[in-house]
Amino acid sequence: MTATEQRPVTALRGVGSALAERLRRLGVAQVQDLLFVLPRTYEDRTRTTPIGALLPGMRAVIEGEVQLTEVTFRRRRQLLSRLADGSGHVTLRFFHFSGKQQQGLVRGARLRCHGEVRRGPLGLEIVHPEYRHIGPDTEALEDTLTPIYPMTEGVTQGRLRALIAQALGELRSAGVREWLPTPILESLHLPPLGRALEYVHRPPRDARLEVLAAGRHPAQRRLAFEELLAHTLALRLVKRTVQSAPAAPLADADCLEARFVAALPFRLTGAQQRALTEIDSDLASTHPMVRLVQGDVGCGKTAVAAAAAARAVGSGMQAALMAPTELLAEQHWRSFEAWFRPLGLPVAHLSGSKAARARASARETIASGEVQLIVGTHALFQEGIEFARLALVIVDEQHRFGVQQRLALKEKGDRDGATPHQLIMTATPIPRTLAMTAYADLDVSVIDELPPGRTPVKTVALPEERRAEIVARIAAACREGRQVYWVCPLIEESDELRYQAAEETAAQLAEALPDVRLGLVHGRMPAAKKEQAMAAFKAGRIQLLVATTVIEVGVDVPNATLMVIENAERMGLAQLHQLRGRVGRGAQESSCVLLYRKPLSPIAAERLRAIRESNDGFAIAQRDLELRGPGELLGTRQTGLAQLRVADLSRDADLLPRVQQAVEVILREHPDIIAPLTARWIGDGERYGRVG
């Protein structure tokens, strides 16, 4: 390895140990990484504009006299001062200011100003501007770009361009380590390493913005590939790692997995059986299973669930589920409960709010094995929660637990040197290139296909104006005994995005409808609260609930036929699918009204059109892709991917195929690199190798 990459940060000039504990939190912890804190846009502070030529909303470097400065106490103390340069003035304000810094702004002083114009009470101004003094030996403006890298607490701008400027000269004379193999990189056609580090920190003024903001610029190209190598790389690794573990193989003696689908109230769906034989075949291996089950909201991914988990019940052992809520656990425990008591086996519910002999009761059968199926909240990985033989995990909507909550649950069942089987399920679907990035480390299965008999749920667009007739129309709903979801995006009002608060809403929905009976929900009240006012709901004791985006995932309520969504217009796709997918679960025919407000912007429009056409969750995933990018389909909490920096899975995705090929080259021809490479672009990524 070179100097560089073995250098600490404190080997560069002015990094103490405060500095080099903020600088950690951005991922640096050598001098290297200094390289790889990318710039998350550019300004051109090349060349100065006029003062009089200044329009608000502009950035822009300015050179000027100061007139006047003054100490003024409207609502708060700040300093303004008056800069002029013959073709207008503009006031620069300052809330944080020192007396050396006040003494420094007397009239007369030059001054070189950068920052973002804006209207004021006195004209244009800049709040905060950054400046400097001008004189003989000032230096000259900027030949390059100027990078805005991202933020930590206590790390300026300025700051960290002027240490990214001496990891910089230190790449220029010693050079930073190439990994990419020889071959590869002559595939690409893509800039060496310290040349495209060079070009994304240091653009020159004549660079292209645009094509720079679109990161298509092939510097920005050859660092994103190396990026999602290094990502993929990782996650592959965890994927050798755990399924080189042993595991019970699942055998199914009793041929109980097969007496429980026979006993099914319903046929299994094509994609339903084949995402089931897939699993079968994994549960039978002497390594554990790490597989993904992914298809859309009322696919049925539960039935597959709960027949694997019969294949480890007909096995000798145990299974466990876990949940992200008491409520959404009571659902599962209510659906394993139905389809297993007519086979004869008990299902324990073991969750926070249970009384205590309940839970100890719970804690016993488990413990002494007694019970084999057991559903639950985060309370199945608490301390003091035994399993006599778990064999398999099953983990809903995994995005919403961290990687070690599940880790703590896996290694429950750590027994023996052997490791439990983990069946992961989501109800986002992914396009297929997304799941290849993103899932590298798990095997995926995907239930395409929905249950014969769901009627689709009608989807219309309406204008705000609108409102009276859809509150008649939930007063008819409620009359006929349905119930009816309300969506609205914040709890309380802003000025800034003019959303109706969930509060006020019902406030005023409980004023035009006084004979229903309506309940609240929001992420801010206790989670009893929150449990108490969906559980009324389910059971019909509610008629219209008002909700922010917490019911995106939620209770199965057959009843409720009529959704309304707030400020539609302002979500992706795969949130307005989501939450579209909490109606239609009965036989009844259910409608979703899209409400937005005038005007909508093309992209809104287009989203609207797209949710209006389709029920289709996988062909709205690739259209909310292509139309907003993969941060509405994928957070990093549900993948485990960690933070990109310059790569972006939906721009970038047609470099995935070479990437996957890269993958397989470096896995069998040189393994030696993978530990520097991911060591480079994820720095600590002891989780990924611990956990599926």
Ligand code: ADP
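Take the two forms, find the largest set of C-alpha atoms that superpose within 1.5 Å, and that set is the rigid core. Nothing here was measured: the structure is a model prediction, and the numbers come from that model. Residue numbers count along the first chain shown, from 1. Compared with the form predicted together with this ligand:
Residue displacement note: L35 has its CA displaced by under 2 Å between the two forms (rigid core superposed). Positional change of T286 between the two forms stays under 2 Å at the C-alpha, relative to the superposed core. After superposition on the rigid core, the Cα of P249 moves by less than 2 Å between the two forms.
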Contents of the next structure:
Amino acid sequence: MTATEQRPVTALRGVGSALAERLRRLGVAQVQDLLFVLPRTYEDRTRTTPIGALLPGMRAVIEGEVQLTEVTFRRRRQLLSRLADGSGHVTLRFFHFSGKQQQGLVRGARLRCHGEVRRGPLGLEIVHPEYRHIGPDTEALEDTLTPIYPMTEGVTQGRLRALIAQALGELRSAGVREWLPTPILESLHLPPLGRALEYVHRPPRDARLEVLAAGRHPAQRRLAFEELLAHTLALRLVKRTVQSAPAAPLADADCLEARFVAALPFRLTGAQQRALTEIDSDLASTHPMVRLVQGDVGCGKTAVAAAAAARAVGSGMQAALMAPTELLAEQHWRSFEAWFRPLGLPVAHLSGSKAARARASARETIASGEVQLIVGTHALFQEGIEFARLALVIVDEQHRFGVQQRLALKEKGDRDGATPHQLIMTATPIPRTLAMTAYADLDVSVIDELPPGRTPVKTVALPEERRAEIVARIAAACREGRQVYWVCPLIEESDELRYQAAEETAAQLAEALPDVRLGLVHGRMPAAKKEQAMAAFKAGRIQLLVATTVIEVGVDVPNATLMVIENAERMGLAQLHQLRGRVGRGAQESSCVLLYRKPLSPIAAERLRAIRESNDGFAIAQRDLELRGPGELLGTRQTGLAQLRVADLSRDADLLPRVQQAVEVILREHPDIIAPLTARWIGDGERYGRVG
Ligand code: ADP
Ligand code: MG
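Output the structure of the form predicted together with this ligand; the preceding block shows the form predicted on its own.
After this comes the whole thing, all chains and molecules, with the earlier chain placed first.
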């Protein structure tokens, strides 16, 4: 290690214990960590923009004269200051401000500020601009692009820039430790680490904003590669840790799995069979299975999971299935009941809505081992249920069950002597190279075939102006006894706006369709209310369900045959595909109407075409990746890779095969560099638990 790596930030000028604590929240403890606080984006502060030319969403430098400053109390105390330059005026809005600051913003004061322009109640405004007074000795404008760093409470951009400048000084004199083995570096054809860091923190004069803001510069790619490598390695270590524990091998002496499969009312598809074979071979092992089953909505993941559960039971052990919501848990419980009852096996249902007495007795039968199959929500399992002999945990829709939970299960296993096998099911298909990074802590099985006899959902795209026609179609569908989903626009700004938009749409539809029983679900409803509405829809009491994008992934309402998606042009392909999967679950032909607002951007048009032309989740995921949409598909939020600093799984997808190769080489030949690399990019491993 070089001296810089070991120097705590408090060694820097002006860093006391309070600031050090705030920096710690950015993952910064050592001076060198500052170099890895990477710009979120860049701004061009090399020239000013006339205030009259500002547009919402723009980041700009402006100069002007204060016309008026006042403190108001709209909801909360705030300082408003109006700045004008002859071409127009703009409001500066501060929620945190000092008396001194207020005094400085007197009428006539001249300021230079920068920040993001947005539309406010008084016209265009900038909230908390960075600003300084213009005086005789004001510096010239910046001569290079300005990096914008991620924010943390109490550390301003200016402060951070100054600290990073000091760290860069040390970088120049002491260098930075290059952990990557030379052959890997050479094959990358990307700049060395030190040069890359220098470039991203201090772009040279000829650096181009479009390139840097898009994250496409080789210096950024160099860092993205190392970051992806570090995360993948950390996940692989998690996998190794979990799989090093002892587990009960499930030999299924009773041949229950085979009997279960034979008794199913259908034959497993080839893809289901393949996934089950992979699962069986894992379950026979004395180490825990940690396997993800990926498959499109409706491909029949539940039956595969149930067959695995049958193997556990046939081995004298217990299997538990966890679902993210009560409604999904109940749906799974019904499937399990239908399949296992005839075999003489009871299935316990852990439900929050059951009376305390019934819950207590369910708990007892689980603790005594009398019941071997258990279905419930994640929440109920987290309440510390005692199992007699739990050998298999099945998790539906994995995104609420992360690396931490897997490690926790292992720890539980460590106490009991054996870790349960884990089977995770997800309906978010992602391309293979991506899965190998995002799910590097899991083995992956793919079910890429739908059961025979399904009628594909007919998808059409229509402009907003044809809304009236669609309303007529809804009326017709409801008259025929069918049900309909209406998905409201995707509004990023806030929960509040999303909710208003959904309410408004529901009100309009209610007026246009007075005979239709209409329900509404949105993200601001308490979970229990949401579930009630979903349950009412499932039971047919609601005919038209207006919803924000919160509708549950796995909910099965075979009678719903029409889905309308508003503002479809703003959604990612994978999300559209997921939503569409809620219809087409019955024997009736279903359709999906994508409503869009003109004009369509070329990318949006391409997306709508792709979704109309394909029903295959994997093909769509691949296309999404190529189109570099809003990155929704990757559902990076669902994986451990949520908080990448420079890398972007979608944008940097082409790096992934090389990351994979490097991971294998490092695991095999350079295990000693894993710890420092992961420490550099992930910190003390809090995110992935203590690994190694
Ligand atoms: P998902 O993979 O989306 O969870 P499900 O497990 O809910 O899909 O299965 C969807 C429907 O298909 C269920 O009604 C299930 O019983 C049925 N199913 C599963 N496998 C087959 C099969 N091989 N042949 C026919 N129907 C099947
Ligand atoms: Mg499912």
